[in-house]
Every structure is written in C-alpha cells, then in structure tokens.
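Let's start with one chain on its own, the form predicted on its own, as structure tokens.
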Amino acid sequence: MSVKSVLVTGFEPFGGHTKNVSAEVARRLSDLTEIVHPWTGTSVPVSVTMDVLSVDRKGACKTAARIRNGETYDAILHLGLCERCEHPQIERLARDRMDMRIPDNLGRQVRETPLDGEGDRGIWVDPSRWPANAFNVPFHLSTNAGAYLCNETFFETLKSLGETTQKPLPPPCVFVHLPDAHRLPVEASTAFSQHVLAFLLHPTPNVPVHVVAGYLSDGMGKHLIAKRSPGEFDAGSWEFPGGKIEAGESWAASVERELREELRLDVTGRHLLGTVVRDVGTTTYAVHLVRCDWSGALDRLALDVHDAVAWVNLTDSDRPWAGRDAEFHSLICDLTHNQVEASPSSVIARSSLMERGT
C-alpha cells in the first residue's frame, strides 16, 4: 500500500496566549506513521509534514506558497484555536474578507477588506456525511471561519489549490478550529484531528463519481437554475446545471463543457464553493458547486436535458429540487445576502450550523 503524504499545520500563540493548542496538536500528529481507514478499519501508512505557522501575513500564505512551488500532498489539514468553542469545528468555507479584531503578531490589523475580491472559497469534500460515532468527541460544521488569520490561511490555501491543475480535483483540505485546552484536553483534540485526517484521505466509503454544478449569478442577487425534462433522470426537479466530470478533465474544464453542451452557454469556471455527496442506488456522487463567469443572454439559451430555466433568489425556494441542490440554493442565498449585508456567511445546509468560528 502506498504511503499517503499529508500536511498538518498549527499556529504560534497570539493575542496574549502563551500556548496555542493547534501547534501542540500539529506537533503530536507529526509522529504519525499510520492511520485507521475510517470505512474499512485497515491501517494506512502516512508521512506527515508538520508546520507551525507564524501569526502574520507570511504565515497565512506559507502553505499556498508551498503549493505554488510544486509541493504536493494527498491531504492538507489546517488547525487553529477557537477561543469560544466548546467542541471542534470543521470549516467548510473560507470567506473573502478580513476584519481583524486584534493585530497579528507583527502589528498588522486589516479591517473590513476583501482578500482578493473574487468571492468565498469552499471545500470539495462533504463532512456532513462523516458519521459522528466515528469521532471521539462531538463536533460542529460551519462556514464561518472568522475574519482573522485562520480564515486568511484557509482562503489562501484553497485559492492556490484551486489554481493547480490536478484532475479531476485538487487534494482535499479543511480547516479545523479546536477549543482551548482547558475546554478540551490536547489528547482529545489530537485524536479528533487524526480522525479528520483519516476522512480527508478517504472521504466516502467507495470511490465517487464526480459531478460539477454551475453557479451563475445575474449580478443582482439571483442565480440560474434549470428544470430537468421529462424522461431525464430527476425529471421535473430543479437543479444547478452541470454534469459528470469525464476522464482526464479538471473540474473547471468539466463545468465549461457541460454548460456549453446543455445550455449552449459559454462560461469560465472560477472556483469551488462547496460539495455535497449523494447516493443513488449503489453509486455515490460527489457534486461540486462551481462559481462561473458567463456570457450570453437568457433568451438565447438552448434547452436539451432541461425544459425550463429561471433566475431565483431566497423567495423562490419552494420548488422540487434534484438531489441535494436545495442546500446549494440555501448556500448561495446566504452568501448573496451576506455580501449585501457585510455579515458572516451561513452554512451550506442551514441545519448543519450549530456554532460560529472566531
């Protein structure tokens, strides 16, 4: 069995702390030589690269620089401290926003500023499908990684991964906020983080079919959905249009081809916003929502596998949805609303949010 290469990062102390639990956990994980496969129970050999990041702009961009310099890993796990969390928090989205409540360790304090102005970045695994009883402690899912160095690091890493050419998708990456050691012992946080690593390397019980779905905005708070035609799979249901990633394709090339074939629409796949996993019979589908730039006019769209399209917003949610596309709709509505209100993003599925990050 091949050795899986993983990168685990934590942070130096900041803001008056003398220790940072994320660095302590990262150091402990550096001794790992194997993990337990979360679905089969077999041992998987691993090689861990550990890095304790400085709490400044250089530290936040260090992992992204590794990726752009050609370093490759089978999974990346970022760890950070959440001072108010009672339980670990798995982040599903990095926000395109910095608003630092305290300066970093070099005195930098950025307020109410986009990171690149191109929008939030999401992950391409689905932790909502990871069984809670496989973990040693309860955890929460969130799409609010805060607006400090944790979010900046997560954003820069996801951005750099999305700009690489791995096919069909880059290696998985998540950010985990850990409670302080007085709330959850370091040993428990280490065990939890090890479980997350195992699921990052094996996100689903079997190899999924990867599917892309396009998010197209009209620039005024609405997004495009399409209704499946009679005779098609999920006939009569509304979806974000897209389709299966073909062999040798990247996620970006796939969404561009699919929307050209289905709607005769020219788009450019920009970045991934989130992923949901869906089982249909014995087949598992991982559906990846992709933010797209587009050109053309709605009245010129060609309909092939669909018989209708519509621009919708939050008030248009009461309709039959294909698969878990209602969750994508909810995510987009939340992100659109929060861009207008300049408030924190909500979760990909509203029922998943239990606690905000720092």
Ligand code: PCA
Given for the second form:
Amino acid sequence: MSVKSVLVTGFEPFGGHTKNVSAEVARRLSDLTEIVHPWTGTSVPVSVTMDVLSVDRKGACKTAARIRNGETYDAILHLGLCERCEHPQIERLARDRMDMRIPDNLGRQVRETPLDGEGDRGIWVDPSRWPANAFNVPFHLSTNAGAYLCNETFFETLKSLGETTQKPLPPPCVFVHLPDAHRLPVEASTAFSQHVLAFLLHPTPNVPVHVVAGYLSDGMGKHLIAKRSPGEFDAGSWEFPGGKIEAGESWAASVERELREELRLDVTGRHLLGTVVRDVGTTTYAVHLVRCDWSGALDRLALDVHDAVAWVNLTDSDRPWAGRDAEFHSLICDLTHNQVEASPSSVIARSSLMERGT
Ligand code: PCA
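Beyond the form predicted on its own, can we have the form predicted in complex with the named molecule?
What follows is the whole complex; the chain from before opens it.
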C-alpha cells in the first residue's frame, strides 16, 4: 500500500501564552507512521511532515510557499489554538478578512482589511458526513475561523491550493482550532486531530463522483439558481447549476463547460466555496460549489436541462431544493452576511427566455 504523505502544522505561542497546544499536537502527530482508515478499519502507512509556524505574516504564508514551490501532499492539516473554544472546531471557510484584536508576534496589527479582496475560500471535503461517534470528543463545524493568524494561514493555503493544476481537485486541507490544554488535554486533542487526518485522507466511504455547481452573484445580493425540468432527475427542484466533472478535467474547467452547455453562459471558475456529499442509490456524489465570474446577458441563457432560472436573494430559501443545495444557499447567506442589502428575487421561466435553437 502506498505511503500517504501529509503536512501537519501548529503555531508558536502568541498573545502572552507561554505554550500553544497546536504545536504540541503537531509534534506528537509527527511520530505517526500509520493511521486507521476511518471507514474500513485497515491500517494506512503515512509519512508526516510537521511544521510549527511563527505567528506572523511569514508563518501564515509558509505553507502556501511550500505549495507554490511544488511540494505535494495527500492532505494538509493546519492546527491552531482557539482561546475561547470548549471543543475542537473544524473550520470550513477561510474569510477574506483580517481584523487583528491583538498584534502578532512581530507587532503587526491589521484591522478591517480584506486579504485579497476576491472573497472567502472554502474546503472541498464535507466534514458533516464524518460520523461524530468516530471521534473521541464532541466537536463543532464552523464557518468562522476568526480574523487573525489562523484564518490568514488557512486562507493563504486554500488560495495556493486553488492555483494548483491537480485534477479534478487539489488535495484536501482543513483547519482545526483546538481548545486550550486546560479545557481539553493534549492527548485528547492529539487523538482528535489524528481522526481528522484519517478522514481527510478518506473523506467518503466510497470513491465519489465529483460534481461542480456554480455560484454566480449579481453583485447586488442575488445569486442564480435553476429549476430542473420534468423528466430530469430531481425534477421540479431548484439547484445551483452544474454537473459532473469529466475524466481529466479540473473543477474550474468543469464548471465553465457545464454552464456553457446547460445555460450558454460564459463563466470563469474562481474558487471553491464548500462541498456537500450526497448518496443516490449506491453512488456517492461530492458536490463542490464554485464561485464563478460571469459575463453575458441573461436573455441569452438557454434552458436545456432546466425549466426556469431565478436570481434569488438571501432570504429566499423557501423552495424545494435539489439534494443538499439548501445548505449551499445557507452557506452563501453566511458568506454575504452583512455585506449586501438583499433585494427582491426575480424568477425567469423557460417561456420568457430565448431557448437553444430559437
Ligand atoms: N491561534 C491564533 C493564531 C495562532 C493560534 O494558534 C488564531 O486563532 O488565529
């Protein structure tokens, strides 16, 4: 069996702490030579690269620099201390935002500033599918990694992974915030982090079919969804339009092709925002929401697979959703929270649109 290569990082102490549990856990995980496959119970050989990051801009960008230098891993696990957490927290979203409550270890204090201004970055595994009873302690799934060095690190790493050309997707990465050692012993945090690593290497029980779904925003608080036609799978329900990633295709190329084929819309796949896993019969689908830039007029949209499209606002969630797309809608509410004023939704039915061939 091939050896899985993983990168595990922790942080140096900061903000008056004399220790940082994340560095201690990372050091302990560096001794690992095998992990237990979380779905089959078999043993999987691993080789761990460990890094304790400095709590400054250089530390935050160090993993991204490794990736841009061509280092490759099967999974990346970032660990950090969460001072106020009672339980470990698996972060699903890195915010495009810095707002440092205290200076970092080099005295830098950035307030209310975007990281690159291109939006939040998400992960491409679905930890909501990881059975809670497979872990040694309770944990939270979070969409708020803070606005300090942990978030900055997570953001820079996800950004660099998004630039890689690995197909269909880059290797998985999550950030885990650990409680201080007086709340959760280091041994328990280490065991928890080891379980996360096992799931990162094997995010679903079966090899999934990868699917992309486009998130297109009108920049004024509305996003595009489409209604599936009678006779189609999930007929009558609404979805973020997209489709299966084809063999040899990247997530970005796939969403660009799918939206061209289905809606005759030119888009550019920008970055991954989040993933939900869904079982249909015996097939597991991993659906990846991709933030897209788009161009072209709405009256040029074709409706081949869909019955209607709609630009909906954030409060407009009361409709039948295909699969777990309601969760994508909520995620977008989270992303855009406080950023835009919601405006009324508009539905465009098939009859009011120019269709292919007409
Ligand atoms: N926790 C901080 C930065 C380093 C760490 O361990 C944070 O939550 O951002």
